[in-house]
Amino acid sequence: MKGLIKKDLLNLASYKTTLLILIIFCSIGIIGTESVTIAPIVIATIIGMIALSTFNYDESSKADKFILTLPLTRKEIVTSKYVLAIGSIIIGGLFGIILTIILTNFINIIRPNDLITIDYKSLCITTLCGMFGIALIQSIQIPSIYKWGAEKGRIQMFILLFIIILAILGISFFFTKFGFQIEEQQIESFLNQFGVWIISILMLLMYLISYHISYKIFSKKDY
């Protein structure tokens, strides 16, 4: 499993160059606007899609057909791109929080005068939100994908995605409509008691779903 892992990583390394432009964009962007923490969000975004491309590299190259021919498990060639997905977004948040501090620190020796202090506590949930959207895009993808293929299945993603958007606005609309109230301070205050654990384990449930949903679809596929 680790050859697949590291496979997939030499097929990223051509994006190395994208992704230094793009972190370089993000700084100058976020020194502009101020709005440091966006870092990490959009760090794990970049990070996290450039891990799904390795699927667009397996179907141009016909590589599950070889892979199969390997001492490997169709449990580990799946494992190991769960792997790969969660790990580029982990790597994107720690990296985006710490790109946020190394701004933050430069906007504050550059304008003294008017300095920017960082709640930790909001960063980590902030970050921790952001992770989360590219998780479910992450955990509706890889089994659209292994079912249809890398570009009919981005296609169910965004037909998924739209009705998921549908469902978030009608249910926001029918509380609007019917006069329910929602305190702003209210879930601020209760994301901050227990966002970190919620957003964790949502997650965790997210990859734990797509992954047995995945592996059933692949086990079944010939090649």
Second form
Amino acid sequence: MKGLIKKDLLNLASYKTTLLILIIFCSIGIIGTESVTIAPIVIATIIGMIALSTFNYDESSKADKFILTLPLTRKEIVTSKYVLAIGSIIIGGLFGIILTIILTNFINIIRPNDLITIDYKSLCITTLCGMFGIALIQSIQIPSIYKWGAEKGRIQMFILLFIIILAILGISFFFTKFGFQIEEQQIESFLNQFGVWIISILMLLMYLISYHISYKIFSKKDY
Amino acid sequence: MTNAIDLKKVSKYYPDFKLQNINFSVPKGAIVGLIGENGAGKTTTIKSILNIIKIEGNITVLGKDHKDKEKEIKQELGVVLDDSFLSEYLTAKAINSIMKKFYHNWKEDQYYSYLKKFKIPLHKLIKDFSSGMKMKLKIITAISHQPQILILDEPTSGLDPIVRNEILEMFRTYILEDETRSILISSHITTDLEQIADYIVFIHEGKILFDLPTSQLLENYGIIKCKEQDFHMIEKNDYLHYKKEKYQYEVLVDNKYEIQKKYKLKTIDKPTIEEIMLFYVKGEKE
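Compare with the form predicted on its own: the form predicted in complex with the partner chain:
Let's see the whole complex now, leading with the same chain.
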């Protein structure tokens, strides 16, 4: 499995310039807007999406067939993709947090009269919310790719996302129509209290379900 | 003695193609050539052995079930596929760093010495390699963990005669280094197999038409070229297939010396494997 992760990371090495540009843009964004939430979400999103492009590399080299000739089980092959996907959003999120802290401290040093304070708990929850979004996309996209291939899988994913968004809009419309009031403050305090746990458990559940579906598809697939 | 590979009653059904009841073996120390036209079932047979596709029937590799001991078996296999490799966006150097994570027995020194011998660049992306260089790299990658069995799907297809010859030489060296090693090689370029294969398995429309030692095919098989009246004198049991050409009949026999004696023929031509293949596919049998 280590070999497969290494192969994917070496394939992704071509993205290093993109990542550097991304970091520069995020830094400018943080300095310009003084927003402490932008970097973790943007970086986790982009790194999380880049990790999925390893499927495109595999597809263009028709690597799946060759990988199945290597001394690996189908379970290990699927697991390696999830390790990379989950690892990418964790690294992206952490890197975003670190970049935010460094840049905020840098701004505070050069501008001591107007200090920016970081609410670390809120920063972590915001980052986790961003990671949750990417985890949702990854959890839908990976089984879709195993089922339909990298190109078709992406189309199927957009259709699924569209359905999810429609469902959310439908629920909120239903709430408004029947007079349910949702207090933003209540949600915020609820998230501050239990958010980290709820989001983490939901992410874990999403990945577990997605992994089982992917493995089921891949274990039955002929190449 | 255990065979390197054994296929028993292997079948695979697709909507438009059937691989039916395939039985053959790759003996230890032998090179077996799998021949047949495009779409005959050669690649499907190879994929079956590698458990890339699900099949009916039994396959054992080095005496072990190919599904139950898949991981263990694959440590002992070197595989070259015509249209698939690890990645086109890596370099030969990167391939080494990846492959050594998969194989316990990966020989880094040997890999680099092969790259040097066959002038494969270390730092160039594989997608920029010529077809010959790509195939050589695939073969080097397949043999650098010193596998017991090499499985090669169309390794010489689309290559010029010089590169093909270099590649065939690689296979000969691989077998000579250890006489218990075996090769299963599929190809529609039968001249390559005439040079190196000990056995030829001919597959046509998903069925095996013959599985014979190459020496028997080349030494005992013969083509009689005769006129129509002479052809009708040959007993039906004495020939395999015949072809009616514009001015003559061509008749394939599998015991040319006895036939020559029996019918007092002056000459019987020695066929190539390609000609034998064509008789089986295009020829007639009454």
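Positions refer to the first chain, counted from 1. Everything numeric in this text was worked out from a predicted model, so none of it was measured. Note that the rigid core is defined as the largest set of C-alphas that superpose within 1.5 Å between two forms.
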| property | result |
| --- | --- |
| Did Lys121 shift 2 Å or more between the two forms, C-alpha, core superposed | no |
